[in-house]
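Take a look at this single chain in structure tokens; it is the form predicted alone.
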Amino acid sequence: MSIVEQYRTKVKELLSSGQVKMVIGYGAGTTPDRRRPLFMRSPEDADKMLLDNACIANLSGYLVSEGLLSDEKRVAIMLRPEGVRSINILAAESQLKAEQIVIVGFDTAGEELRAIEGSEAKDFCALIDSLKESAPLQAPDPLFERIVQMSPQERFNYWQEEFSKCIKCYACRQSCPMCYCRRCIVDSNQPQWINTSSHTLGNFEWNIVRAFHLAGRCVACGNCDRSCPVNIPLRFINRRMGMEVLEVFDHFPGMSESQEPVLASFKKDDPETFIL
């Protein structure tokens, strides 16, 4: 039996058992190179499921879809590592709870396809943590690392050549199971927080806040680099962010339900050296 009806057979079992009421995982997309969120509530349903090297995105926003939760059933999902790490990350910030989640996981190393064992977050701490030091934040790239060797100048005329191509369409924020908020600050003019037009300080200030907001809490899914229709590198903001506060405060997101937000907690240890 091949990996994809293992998976096939372990969804009709979690939906014809009534162990969950639905199964987030993957169907065919628009071509045959893309795969698109598939919402299986019946066991018959699990026979478009899809599962291959095309199936990239990270699908752990859709679970706090208003009302998907509140009935307090269990919904099962099909996660990548850094999926997983959404999950802990969503759950210490008390935007679901861990144990209403059943954790469908798999990964893939160079072509291969990999089964996960496990259905609870918890399940995964040690693969998490291995995560840590061949974190995608540490992934070669050598776009990023030529922007990294840029003098502040040349990088800020980089970032101002590529944010002006933004359309603010916020497909980014859309697409980022982070950006879990009813309403938006940038969807605010009353008062006006952020400047909502597509043009030099607008696009600034709504990439620069979004990227504050990520610090410490992105997991390097990309599904923001996937979803800009114009391409912008957003991926190696938020890597370059991730890396600053692994450096400075020794936080990797996504280790456990339990673990602080970085930006919203203290100790009395943390590094003090903004103060001069």
Contents of the next structure:
Amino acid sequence: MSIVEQYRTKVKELLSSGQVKMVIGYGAGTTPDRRRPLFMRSPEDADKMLLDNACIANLSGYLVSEGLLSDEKRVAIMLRPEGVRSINILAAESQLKAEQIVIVGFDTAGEELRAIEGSEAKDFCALIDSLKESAPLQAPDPLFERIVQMSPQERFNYWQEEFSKCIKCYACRQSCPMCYCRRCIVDSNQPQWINTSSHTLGNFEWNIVRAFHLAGRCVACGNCDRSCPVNIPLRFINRRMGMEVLEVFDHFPGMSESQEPVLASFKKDDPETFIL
Amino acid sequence: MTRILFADKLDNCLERWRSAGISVIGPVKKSNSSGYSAVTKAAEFDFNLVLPERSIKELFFPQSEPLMRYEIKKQEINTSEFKAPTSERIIFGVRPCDAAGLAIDDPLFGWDYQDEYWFQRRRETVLVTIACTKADDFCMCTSLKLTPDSEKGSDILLRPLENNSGWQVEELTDRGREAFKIIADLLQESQEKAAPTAVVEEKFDLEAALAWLKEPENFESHFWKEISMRCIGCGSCTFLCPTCHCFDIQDEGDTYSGIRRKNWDSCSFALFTMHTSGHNPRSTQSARWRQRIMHKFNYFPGKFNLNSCSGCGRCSRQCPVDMGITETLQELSKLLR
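Switching forms now, from the form predicted alone to the form predicted together with its partner chain, please provide the structure.
Complete assembly follows, chain above in first position.
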């Protein structure tokens, strides 16, 4: 039995036995290379499910939208390893209970599809540990290397040009599992903290606010980057922040549901040498 | 015999128009993103794009436009108005759906008051449209009763030649004729044939969809929840849409001085209808998606006898979760009334 068929059977079991009320996965999209999120509620829905290397989007954000989990019923979701990390962060930040989420794990390497054993976030700890080890060795990206090599002025100019394209549609925010704030700072308008205008200053404000808020929380799933309708290479910003946090705090986000958020927790014995 | 503009004359045309004080804008791809931008050399045009990613709307209705500067002093309040910049311009290489989009929004911007920011730019712009010889999976102009060589909204319609060496010229308006008078001697009479226009299949039954939307009880239909389950509530579809026109007025600055601006806004955003009290009449994403469809295909036609969609397909093409008007109207036209 192929992995897809195995997983279809698994989804049918989960739904027909009443273990979960819904399975979030992938279905066919408008074009052959597109996949779209699929919400399966009855066993027959599983026949529409697809699983292959085009299933890239991290779907975990749906779990925390519009009260899906408020009835305490379990929900299953198809996730790559970085999606499992998102679940851990959401649990660590008290946005969901990890045991309410049944994980159907998978990964792809090139064309090959791989099933990952486990059904709850905690079952994936060993896998995520190994990801932390290999994190600094991520596949090099020529553009990323070029940006790192730039002088601060060159880099500023580079991002100024990229941000000038921003239309503030907030697709980056809406597609990000970590952007679950009930009211984003840019939407807080009494007073209006951040300019809503999409001029140079406004675009910088927005993108920098987001970069800082995601530092130590981003799992590099790439949702923001793929969602951007004007193709700003947003992944580089978060990747750079992620490297910084790993280096300075030895923090790799999403290791477990009990991992403390690096920039939102403190220790009494912290030497605090950075405070003047 | 038809008049032809050969592509190798394009640089001369740009020069002529520039000398006449007319700036030229066209489809351009830069920093990995495409839109309509200023062009000084013919080589900068990208006529191979099926459609630029950003629509033409921003050239008439910018994403952020200053309206007024204010200054409050002890004894006086000073205000000064910003006017739309005046400059004659030609947009060369417009797609028919983008030109039609502007024509769709004209009645809206001229309805209860004349929006001078819009109409000043409309008066000063000549739209030179190029008929489509290519389409992609998301194009849907024919579903909206338009065509890949629709004249709606255009001043000049160009038809690409079979051998791709230039365009047949069809002058549609006096404004177009004026602009092409400047380059009249650069055009040549020729027998060259035009390439066939793109084939765009009809993707949904518009009449059936419109009829369903008109039924008041369908406002509360479960359909809305089902179709919009995966909508993440970003503004990508509305901001890329050539006809979406909602905006928000914002004062930037402080109590004593600042600038009042008109910024794009989107019905997809939760904040769009949020009341000061905290109550939100469109509290769910499905209510917001319903509003977008109802506005385009029920309220707008009710008021202006026009659908607020020209079939460019950007909403589906660039949607992060592969939603869009096409899918919704396809599904909706299958529903029983």
